[in-house]
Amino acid sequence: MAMAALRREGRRFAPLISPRPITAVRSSPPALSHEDEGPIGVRYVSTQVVRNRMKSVKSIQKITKAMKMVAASKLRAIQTKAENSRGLWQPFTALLGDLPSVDVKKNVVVTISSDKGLCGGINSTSVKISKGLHKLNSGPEKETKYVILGEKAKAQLVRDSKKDIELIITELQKNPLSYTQVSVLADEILKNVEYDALRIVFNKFHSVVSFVPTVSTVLSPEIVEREAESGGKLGDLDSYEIEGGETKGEILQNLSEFQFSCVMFNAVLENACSEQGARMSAMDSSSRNAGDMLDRLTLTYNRTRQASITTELIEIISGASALEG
């Protein structure tokens, strides 16, 4: 009678005990533990989910660290070029001026952005300023068009200003930037666009964590001559003597084209430096956030695993106590 009662009690508490014998667990290979198999119960599934999440966060952290190192390497290469290019456009600014407030009929906003993302808000800033310039220089007798450099500005401006886009140039940084490459692009813009003023929007590089949205204005030869005749900042142009057989209009035409190519070269390099610096900061922040998330997931995993082990021990002890009593 006692043996029959013991067998009945054993069958009643059997579901509470692990379905595999202890010897079977010990004889299993070390690569496949009891918890990795996840036999029955929500606690095993949740532990596995947390483990998978930790693995994916570690992979993302490796990628962001690698992207930060690549951006730092590219920044060092471009920064020297950008600093040297500042000496090209400064003499033209001293001679022909930079008049952002000049009132003309035909304005062209040249928006410089990046082709790739993950670089903070530099592209959004350039697009916002470009839209503000477009709105400021629009009117019943005025015409304002866009020339876009970069995929990111294209994606944002095409949505609501497609009819005002005159020219789109992408993949500018596919090859190392040089003055020859940028001067060809500047010549293409001048051939395809009619303008009185070119307003170039870019991000000027200050440091890895700092960039300043900047607008440079290049006037057409006719507007430069008009401003020089009316006096003001360009009134000193008449004091220069012209040598050779070229007329004043031809010299202003050559100076204006050369000024635009120099300003474009500097703007493209400054924007590229700002892009890499912003990408470094963004990837560094992402790596730190991934580390914080990994710490929280590790704590959650340890707590979940400890709770599951405690629950199993309670079930085994309760079953053993019932069999004895």
Second form
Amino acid sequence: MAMAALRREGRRFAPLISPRPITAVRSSPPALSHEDEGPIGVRYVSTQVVRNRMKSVKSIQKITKAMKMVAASKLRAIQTKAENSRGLWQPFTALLGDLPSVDVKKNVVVTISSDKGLCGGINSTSVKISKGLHKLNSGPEKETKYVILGEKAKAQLVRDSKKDIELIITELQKNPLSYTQVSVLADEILKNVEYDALRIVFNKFHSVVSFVPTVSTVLSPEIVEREAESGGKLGDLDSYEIEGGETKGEILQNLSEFQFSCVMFNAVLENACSEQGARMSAMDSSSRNAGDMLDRLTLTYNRTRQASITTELIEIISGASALEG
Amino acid sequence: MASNGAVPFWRAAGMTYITYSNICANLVRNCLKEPYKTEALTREKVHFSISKWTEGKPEKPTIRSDSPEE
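The form predicted together with the partner chain is what I want next, because the block you gave corresponds to the form predicted alone; please supply it.
Below is the entire complex, every chain and molecule, led by the chain shown above.
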């Protein structure tokens, strides 16, 4: 991430400024910070190096500022979509409930992440939660598989969970996100993966600075039947009248597929919002960091410049006084 | 789960409810008049790359990039 890279640059720069100059090597103690003057007779590092460093830091600052603006505008566009999509799954939760504690044999964890980087820590938190879910749901007769959306989670999960991966989907954001795209995706997942419960891990967008990782659970129709017998919210399903000559089993199947599609749509949108928001704050802090670095470099530059001028003056004057006799 | 009576035709043909609703939505979109029709149809393009993994090994990724089903 840019922030960490800039900080590393700053630390790398400090030993460069200490009196081990590129131009002339005199005897100098190695452990001097750039605040000290150094022993007399040592020429300082040339101002050219400092100037180059300042130029590159300034251009990095401009880039991160621009990225922040871009992320802010993308966020605005996608935020309204995400908030409107919340109404799609809320009736489902009201009807079928969200049971994260359901105990099933075949769990599938759908991890949603971004394709692009420089967006702070949201992808790592999603992966961490997915791994936690995997651990939570492992045991005799229970298995957990991963379905991964996005390059960033793929990179992290491929490293240690290779044999549990079922599907990997990337290049999702080439076209602007729409329900059609996500529903086709959900369809592919439903066709290729056997599941009793689908747990979708994503970052819910609460505000520009807060992204909460959340898990939404979608059950397969068989499990819904099983849970309905144990009462609770699902037990009230029988009190609904079914029109149209379909059986309860068929309706449950249709509902379950549609629920998955809606929950995926909302999850993908919310994750995209969180990604843009996280990118905004990451780029903001790296611009600020670059600004701090620039201030420190300017001070060092001026100090170096003044020291070299003073040295020159001293040489001239001592040379002149030597001539006078 | 025994199904009483006939399963709907699309379920018997192997489609999920999602595919069915997408096709219906596309039919509705095609009923629009210009210029809203082209707008709606460009909005609904699908593109992603999916790769199935078996036993820790990825198979060749297939790119699913199509205009909405006709």
